[in-house]
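Here's a solo chain for you in structure tokens, the form predicted on its own.
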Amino acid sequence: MTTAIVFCESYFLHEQAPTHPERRERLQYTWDQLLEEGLLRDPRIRLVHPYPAPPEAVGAVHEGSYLDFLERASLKGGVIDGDTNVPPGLLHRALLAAGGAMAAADEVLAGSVTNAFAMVRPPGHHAGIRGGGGFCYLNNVAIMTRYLQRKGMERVLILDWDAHHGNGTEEIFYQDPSVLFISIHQSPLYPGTGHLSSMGTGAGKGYTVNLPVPPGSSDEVYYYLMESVIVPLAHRFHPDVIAVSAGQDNHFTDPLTSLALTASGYAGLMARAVALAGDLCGGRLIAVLEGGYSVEAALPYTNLGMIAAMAGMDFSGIREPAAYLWMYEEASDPGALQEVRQKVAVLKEQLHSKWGAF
């Protein structure tokens, strides 16, 4: 099994402010960790350079008026919302992130690798048809999905496990039965969307599946959702490729969320997704980095764990530094699983007319 990592040091250049949660250190610490571990020298890893997404790829997802705004704002700066400004030079960097996802798709489609991880920034899943927000400008995974479909991958499963609901991705595909969008996210939390009752509309009804989880949800909750909802729905949908919006702000040290995943849990979650892709679509899986703001305690280890799982490496020894483990006891809620089980029962009832019993 071979895994492509799409990355370039230009991803360090995007900066809203030195103290902003979505800052360059998110990738710098991870990159240093990968170099320290010697991962890039492993024959199971292939490093791939990104390219800027072309206008037609971006225009297949976002309206022209919004892209015109980004182009103008990128000259002198601008503002999207209270958390998301447009620094000068933004558009090129956002296009390079979207193109990084497309480059990952190219490698998988060509068969040169089994799967790929686009380790890009800025992230994208809050960017919708007409605008951005939540640190996002262009929807990298949606742009990649439409690109995959133009290349013949008709049915795409998008699994978004970022702690924040992927409202932009949901909006883009809400009426589209060719994309099964499944989101696991903390609730309540920004952006306040992603309710159980939001299941798509028109021909897309039943193809949006929201799995809101309470604060304190840990590895066991995510494993349960994978086994009880995601795997059976994926078998019914039978995708040509699986795309993962790989947010890593579910970690128990993340400063913006209240969840309790571990680095080992992330690796295990990705291993399950890789196995699912092996069962259904020839192993074709492309992960695209979304959020994750614990730059020292989490990201170097969660990224390492996910890459190891994708490449079929032993990830049993990957864990956070012991100095942070006391925070897990405070973050984890053993009662979260029971609450999630109750929500899943409701969800299955709602989806029964579309997907039957699962």
Contents of the next structure:
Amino acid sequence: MTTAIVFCESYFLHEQAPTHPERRERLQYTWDQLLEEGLLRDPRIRLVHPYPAPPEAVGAVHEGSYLDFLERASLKGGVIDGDTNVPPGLLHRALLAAGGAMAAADEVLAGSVTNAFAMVRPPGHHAGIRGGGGFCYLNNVAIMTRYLQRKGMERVLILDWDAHHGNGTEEIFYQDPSVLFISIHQSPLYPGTGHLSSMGTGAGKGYTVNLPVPPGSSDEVYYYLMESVIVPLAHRFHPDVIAVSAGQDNHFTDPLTSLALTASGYAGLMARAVALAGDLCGGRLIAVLEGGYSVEAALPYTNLGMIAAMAGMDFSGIREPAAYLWMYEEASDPGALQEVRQKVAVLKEQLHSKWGAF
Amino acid sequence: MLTGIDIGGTNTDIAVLGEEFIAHKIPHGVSLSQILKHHKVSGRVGVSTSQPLNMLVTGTGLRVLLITIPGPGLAPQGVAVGGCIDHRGELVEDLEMHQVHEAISSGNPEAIAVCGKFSVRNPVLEDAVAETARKYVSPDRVATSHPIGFLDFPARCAMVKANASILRTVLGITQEVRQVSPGFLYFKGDGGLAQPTVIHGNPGLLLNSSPAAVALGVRYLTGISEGLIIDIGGTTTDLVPLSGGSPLMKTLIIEGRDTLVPSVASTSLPYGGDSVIVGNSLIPKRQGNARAFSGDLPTLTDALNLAGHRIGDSARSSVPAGTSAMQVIDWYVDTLVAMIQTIDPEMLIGTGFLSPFLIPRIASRSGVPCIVPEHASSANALGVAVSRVSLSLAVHADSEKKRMTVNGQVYPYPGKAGPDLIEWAVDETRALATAAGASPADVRDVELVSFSTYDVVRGGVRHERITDLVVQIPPGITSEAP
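With the form predicted on its own done, generate the form predicted in complex with the partner chain in the same format.
Time for the whole complex; same chain goes first.
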């Protein structure tokens, strides 16, 4: 397998404020790790430069009035919400992130790689049709999804495993049966949406699947959800391509969340998604970076684990250094799995009329 | 006065550039110390050597055990031992020293190479393994990867393994040359000069220096900026493209692995003046000198004599029964012309002892104009003589940890971060180059190759800064060259 990594040093430059959680440091240590691993010279990896998303691609997802606001605010600065301001020059950097996801899609569509990882900043999955929020401005994965559809990939499965619910992505595709949106997210947590009962509307009913998980959920919870919900639904939906909103704030050291995924678990989860893509859609899978704020203890290892799994490399040695393991004991809750099992039972009943028994 | 010594596989060439140009060619078999006894060298002395590369190519290097400290990450090479330095240079897992002992005891190596992930940010674990390794093998057979100086664990693994194999030979050459020239400098594969202490940390910098030497020599002799150098040696013929006045750069591949060490791009044909004649062609093998230079077996040089040239003791030259000397020469020329046609150069520049006899024929056959400059047979040694001290400083400074490494070596933290560090690095580069013997004019221009700096934020508070930068004095011809 060959994996494209979409990245350029411009992705370091976006900064809402020097001390904001979504800052340059998020990718700097990961980049150091990738360089030290020699990953970018590996024949299984192809480094791809992004391009700014063109207006028609962005306009296929966001309303013109919101894009006008972003353009104006990008001149002198502006505010979206308490966590999200618009620094001068933002729009170009946001377009470059969305275009990074499109460049990843280009590589996969052209068949030059099996799958691709758009390692972009700023993230996108909280950005809805009419506005941004939660550190997000343009919905990168949604812009890429519409682009893929215009290129003939009619059915897209979006798997969003960021710790926060992808409310923007959900809104964009809530009525759309061509996109199956599945989100695993911590509950309760920002933005407070993503309830089990939110399943889409109109023709899109049953095409939004929310899997809220309690604090302390660790690898076993994610693996369970993959096996009991995501894989069977994906087989019924039969996508042409799988998109992953690959947040990494579900790691046990993340300062903004309370989940307990490990770097090894992250690689394992991606390996399962890659296998699913292999079974259903010729391996076509595009991961787009979302959140993740444990800049030192998690991101170098989770990003590496994810890329290794995508490229079919041996990821058995990818883990956090021992110095951080005490935090896992504090973060993980063995009782989380039981709670999730009960929720899944309810979910299956709710989805029965659409998808049958699974 | 500038002196260049090129220790090749076939000859040692000496070029002395002062008020007049003096060149000596000493055949293989004469030791360096004997040579230097008879040929007094003076002024600034540069030395290039292909001996380390030959050791690696011919497999006569030592049996090396590679011990790695990979920490968490991709599957390691070599024999991995526990321990971890992270991206910030923090020790986050202690070294499993018992594994080091086990690895060495069971491996029974002749030399030991040590490579730890992120050792260029903190070499403490590599140094600890090396200290133990030196209890098993002599210190001149132990190499660590951090002096290689850049992030890329697999590339450093490849380089340090070669370094462990060749270090002893390089130390030997240093000892010999220092006896007659204590302040001599080594000529590197990138075309610059460096102090022996720098080379001892990373002897791989010496590898493949021949194309860089000939490129500098040709530039000095001719000023030609576009063309293809054809350097005809005893064992090989090397093709070195020139573009914009400089050779093309690539990275050095050893045993199929990229070391990322900068090196001049060249193509090598395994035939030269000492290649042995079989039938009407040559075999890629040198078995001593040509008959014209007291050897036993007829070679390409002998074929040239039978075609009418007078090279060496031409009366001794002969070719095997049934062999046509002209057909042997044509075979060599045609082989070379086929390679030249794939490069499509504007001009051929011949260097090496046999170039006056072969280059006009090659030019005529390929249809490309040629030049064989005066002193062509000493172009390599001349290139070494006119080279200048080149230096690259890769600085990583972490103001929170109060830790700084320069080319992987721990430096006292200078109390500067961000752009302020550039000035420090430029001054340090000049000071180091000057200490190595560079003239003031050669250290005037220090290039900033890259710079990045960012905040370290913890708990919503801006703690300190991390700064990465690279400055360099690139290779080139010294301003002292007449």
